[in-house]
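This document opens with one chain alone, in structure tokens, the form predicted alone.
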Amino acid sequence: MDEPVLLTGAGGRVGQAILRGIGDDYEWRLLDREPLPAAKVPTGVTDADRYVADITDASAVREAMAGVGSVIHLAGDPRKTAPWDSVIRNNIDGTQVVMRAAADAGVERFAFASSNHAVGGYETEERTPDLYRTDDDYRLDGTELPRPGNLYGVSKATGEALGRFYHDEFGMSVVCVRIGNLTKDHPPREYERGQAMWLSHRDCAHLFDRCLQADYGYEIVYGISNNDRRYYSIERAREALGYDPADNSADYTFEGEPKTEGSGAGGGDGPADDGEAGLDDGPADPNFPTDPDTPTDGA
């Protein structure tokens, strides 16, 4: 690929797993609503393509877009709890100014950060915990409608639906991750629903760079490790993208350690903790990371 890859919410969690996977594969453009510290930009990103722009302002948008082939949009306000005037500002409105500057612009390939929040509602008391366990078959494979759990999911939902307008309207290849439980050393500790959508970090890096490469359409997928205990399906994001997940959340124990020979299952009745299985549940601000190298259980 020799044309750059926009990277919105470069600086976040999600976004820091990708670089540290792939930064050495492309040329990148590298947006953040804060200046990234030289920790969290590869080798060879130079100042010129390292964007501090907020997603909502058209006009930087465009400049950091200009020449762009793909774009993966990861920016946004990741909290479950985000409030309405958040959520349209900085998922809605803001993703809509990204890919219409993406159509704009001749993007080929763009990947949107949708979140396991757009199908919360199928998570019914009937069907929990039981849909968090290996015996149980139930899938979402990603062609169920949405069914938000809260009003981020909302805002993920309705970023899928403008993708397939994008993609119907010009044409643009379009491909909506529903990101999982994303933790970087370790499935999320004692907590059935996160180890159930446990996404590595290699795993993460892997799955955008198929997003980079791939012939597609439209699609939507779901964002998750090869986990023995999964309730959502990666057929589609292995048939679709040539997606090949190394990790599986059943080598650990339910402690989150992992399984040495003899140790046997870590067990799946335990309690949950309070963490949240969002994209990222960050901090107060959008866009405003922990450290990346810190695991984050339940995030």
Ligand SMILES: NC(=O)C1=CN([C@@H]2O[C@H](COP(=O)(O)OP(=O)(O)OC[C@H]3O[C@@H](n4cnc5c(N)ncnc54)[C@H](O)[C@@H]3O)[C@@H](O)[C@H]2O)C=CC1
Given for the second form:
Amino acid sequence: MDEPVLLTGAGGRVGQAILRGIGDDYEWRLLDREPLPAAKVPTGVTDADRYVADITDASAVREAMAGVGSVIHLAGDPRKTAPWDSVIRNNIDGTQVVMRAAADAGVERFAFASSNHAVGGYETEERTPDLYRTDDDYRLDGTELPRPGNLYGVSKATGEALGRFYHDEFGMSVVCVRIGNLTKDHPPREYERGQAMWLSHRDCAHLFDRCLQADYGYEIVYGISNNDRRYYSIERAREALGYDPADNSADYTFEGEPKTEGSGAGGGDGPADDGEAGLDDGPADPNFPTDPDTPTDGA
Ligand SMILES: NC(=O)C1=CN([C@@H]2O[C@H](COP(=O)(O)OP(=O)(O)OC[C@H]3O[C@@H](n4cnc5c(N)ncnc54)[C@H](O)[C@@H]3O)[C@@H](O)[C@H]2O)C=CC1
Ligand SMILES: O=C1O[C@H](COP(=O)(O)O)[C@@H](O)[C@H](O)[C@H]1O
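Let me have the form predicted together with the ligand next, following on from the form predicted alone.
Every chain and every other molecule in the complex is listed next, the one we just looked at coming first.
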């Protein structure tokens, strides 16, 4: 696959985890409404391949989309407390603009950053906190109906429905990745839910790499590491995409320290953050105030 890959939201946490892991493997078009500092851009990406644009700007998105073979669409408001006006604009309208431009440009593969919050409503009082524990065998596998627990989750479920539409009507291959909780170097600290849905940086890069390589029609998969604690199945991601995660939150203490000194996470494969030097995390989007109850440590 030699055509460029458009990455929206390239300057954010997920975008940087992807670029740190597979930044040298593709010809990128990077789009973000915030200008990307050099430290966030892989070597080899020219100024001409960097787009400072809002995803609701259809003509700017079409310009960035010209000649693109695949899209990873991350840009949006990531806050679970995001108000309706923001999710309507950034997550729903923005996703419609990006998917429409992709379908019109004949894009082959489209990976959409959905979220655990599209199904947060399954975490009922009766099921929690047992759900987050190793000995509980309840699993969501992507075939269940969306059950958002907030308006942000509604916007992600809507993005999944838009993907279904663009697959059925335009033949575009679409994978919706219900991302869990991405943190760098270690799972979320002292947070059972977060440890059950941890996605390490290297597993994140590997998963989106598979989204760019595999053959699929329309898929909904869960984007978490190979955690012992889990209530999301990763079987569909394995089968449909060839996802083979390396990390497991069980390799860390509840406080986030590696259990085996010197081995890092993943059973001796080196530290979980084994990405390229030169790219930094940077702040999350300055336009969106941080969720008051979201741990930002290590993200
Ligand atoms: N970080 C996580 O653990 C999870 C993230 N996600 C989803 O993954 C995607 C990326 O999330 P993060 O990287 O954590 O967020 P982030 O806030 O760190 O990055 C988002 C990036 O998108 C850009 N952006 C936002 N709205 C835009 C717009 N209208 N036009 C152009 N650029 C825009 C921002 O400038 C920022 O660089 C989001 O869609 C989020 O909902 C889903 C589940 C978990
Ligand atoms: O969709 C998202 O989910 C993660 C995990 O949710 P949380 O409620 O356990 O914090 C969140 O950290 C991230 O900001 C959000 O985009």
